[in-house]
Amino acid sequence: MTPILEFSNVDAFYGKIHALQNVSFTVKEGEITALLGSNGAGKSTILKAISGLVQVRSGTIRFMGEVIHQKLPHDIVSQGIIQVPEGRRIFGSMTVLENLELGGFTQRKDHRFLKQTLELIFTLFPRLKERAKQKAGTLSGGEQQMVAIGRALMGKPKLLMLDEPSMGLAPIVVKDIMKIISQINQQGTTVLLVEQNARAALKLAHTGYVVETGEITLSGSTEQLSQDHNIIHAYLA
């Protein structure tokens, strides 16, 4: 499969702080790709800079061929790449339905696809539908994390960026939101996904790439890398 985003020897900085050092790796297109590694490794940097919001120092970011590293954050999303941020950022005082819709606003003149992907996002998250007009910071926390991603796919990403997805819920909410985000990839969306939990990112990625201290330090199908002995006493043990 051909990559959809090139990250080629990038190096980024938070002042002083060399946060991401020579780092290379790609996303296939169609595919779920997980970066992991633990707290502070330099995961959410990675996807900071895929979306603007850190800059690159050195090295290029390519997504469908084009250079997007020195674009504006909001031109990335416009181009198609949409972040689901660690610890999901909802708006809390606005309506399940009003959060979904802010979502849409580089579709907006798209009323066709916004209800086709409304009607989508509450097939996915049944939930959803029946608090639509609830207040988003009412919600428990693995309802919050349906709204982000719904949010983001009323975007209309070509790829979806998820960031820490399972932080703070209960495994079996872990469990659903696995299996909506495998639903996502097979619907035909490219998922880059950072997560912690290894095991459930490995069961359900395709190729994975663990970072460690902004370094890409192992990287392969998610099989090889289920099966290597540092990643079993690192994560899985």
The other form holds:
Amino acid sequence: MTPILEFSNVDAFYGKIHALQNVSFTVKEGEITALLGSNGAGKSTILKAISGLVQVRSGTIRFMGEVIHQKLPHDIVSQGIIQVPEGRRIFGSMTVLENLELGGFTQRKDHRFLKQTLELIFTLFPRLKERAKQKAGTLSGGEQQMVAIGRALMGKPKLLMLDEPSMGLAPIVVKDIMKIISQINQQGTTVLLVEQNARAALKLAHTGYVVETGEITLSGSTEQLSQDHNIIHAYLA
Amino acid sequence: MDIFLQQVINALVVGTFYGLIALGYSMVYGIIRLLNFAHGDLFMLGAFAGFSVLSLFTGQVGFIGIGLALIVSVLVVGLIGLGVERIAYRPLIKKKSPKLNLLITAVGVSLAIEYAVMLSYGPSFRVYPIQLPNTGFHIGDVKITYIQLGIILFTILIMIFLQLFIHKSIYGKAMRSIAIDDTATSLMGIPVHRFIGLTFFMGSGLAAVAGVMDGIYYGQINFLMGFLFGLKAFTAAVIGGIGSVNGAMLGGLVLGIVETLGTVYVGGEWKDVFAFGILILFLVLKPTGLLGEAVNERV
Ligand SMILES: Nc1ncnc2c1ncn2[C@@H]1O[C@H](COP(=O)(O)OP(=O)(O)O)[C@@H](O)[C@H]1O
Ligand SMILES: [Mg+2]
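Moving from the form predicted alone to the form predicted together with its partner chain:
Up next: the whole complex, starting with the chain shown before.
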């Protein structure tokens, strides 16, 4: 089976900074794939390249067989690739409900889908239902992450990409969020998860890649990676 | 007291003009942090577009004529505003040029529009080709003409529509989210540039409405009329809190009243001093204006 996402030999730059060097990896349909690595490794840049926010200098990115790396961000979203960006980036001065509605922009004609998904989000995150009319910026960090994830679900993702969803959250909240991500995946959405928190990510994911200074240095099933001495030493110890 | 109230009515009319123009300033600033100093000239263009339409009528011009003048003016000026964004501003924004380059470009656009109109319509004042009766009604000793009433009611209608659009429709929400975080908005699948274009179209169209109403109200127009009005509208936008839609209209009304009362009680030659005096006061003491939130941090 061909993978849903193929990231092949990609190079990307910020000015003179060579942020991605010949990076290749794939995401299999139905799986959770984790990208691990420390701060500054290039993980976010990989997601930005997929979303069309960073230009690819060479290499190709294919989604469901189609080349996507020359498309505009909003077209890429329309194809079903949706990113929950690092730091959540919710619209703080708008209400929780407005945030979710904006997430559903590409599905705005499909009222039934929006209504069902809103209900699904409110069952996944009952707290958001209570706070639907509240300004999103007044919520706690964990709740804001829930808004960000819910907002992404409203866009009907085929591939859901999450950039460090655990960042800045208390361990107990991280656990909740990870559980939800796993649930979303079990309901059929393919997930690409970027994490510095390797322990949490490896528990959840099927396949993992380690990114270091713009290159992929290790890959394998999460069972293999969890046993790997280098990983244990660098990320789990 | 009656002189005072009479002046307030007059001030409200001027204030709606300032407010309608200020809306465009504010909406554009809100969404791309650009002070479009050519915006006053779009108001002037609106007046001339209306002039051309009304000139086609011979004899009495009724509501149909005014309606047609408004529609054509909004469409023409809206499209020109859209074109200005595409041709003049977007390439600079894409290159992430410094703000100063954008301001200089705006001045260039302003001069280009002014002198294109001068070449087409001539440098002197033109009489607006419509005569509406100066009738009205009295409340006590205060006279309100039907033209004044019409201008105020029409502006209220526009504001209601704008509120509904911005707060209830998904497209208005998208404009607001772009103002907060354009990158995050693009990650919602929202075509950010198309919405920036829409903002320019709407802002320009609102200025065009003010232009036509100004022509009808004052009866004469000139290719330089947008300069001072543009600066006044900018003042109104700052008073109200630049970026805020309600603030723009409130700022317009406040400015109209301050200016008119200054004229009555201090003297007409002081009018502009009052207007720009309060601009400076606000910039120094309360740059966020009456209704503006602290400018949203861009991530
Ligand atoms: N906007 C930017 N401009 C310049 N350099 C950047 C920018 N964003 C990231 N970088 C650099 O690119 C490298 C990879 O960053 P990033 O992909 O954000 O890493 P990670 O997400 O793994 O922490 C880092 O060296 C970082 O400093
Ligand atoms: Mg990152």
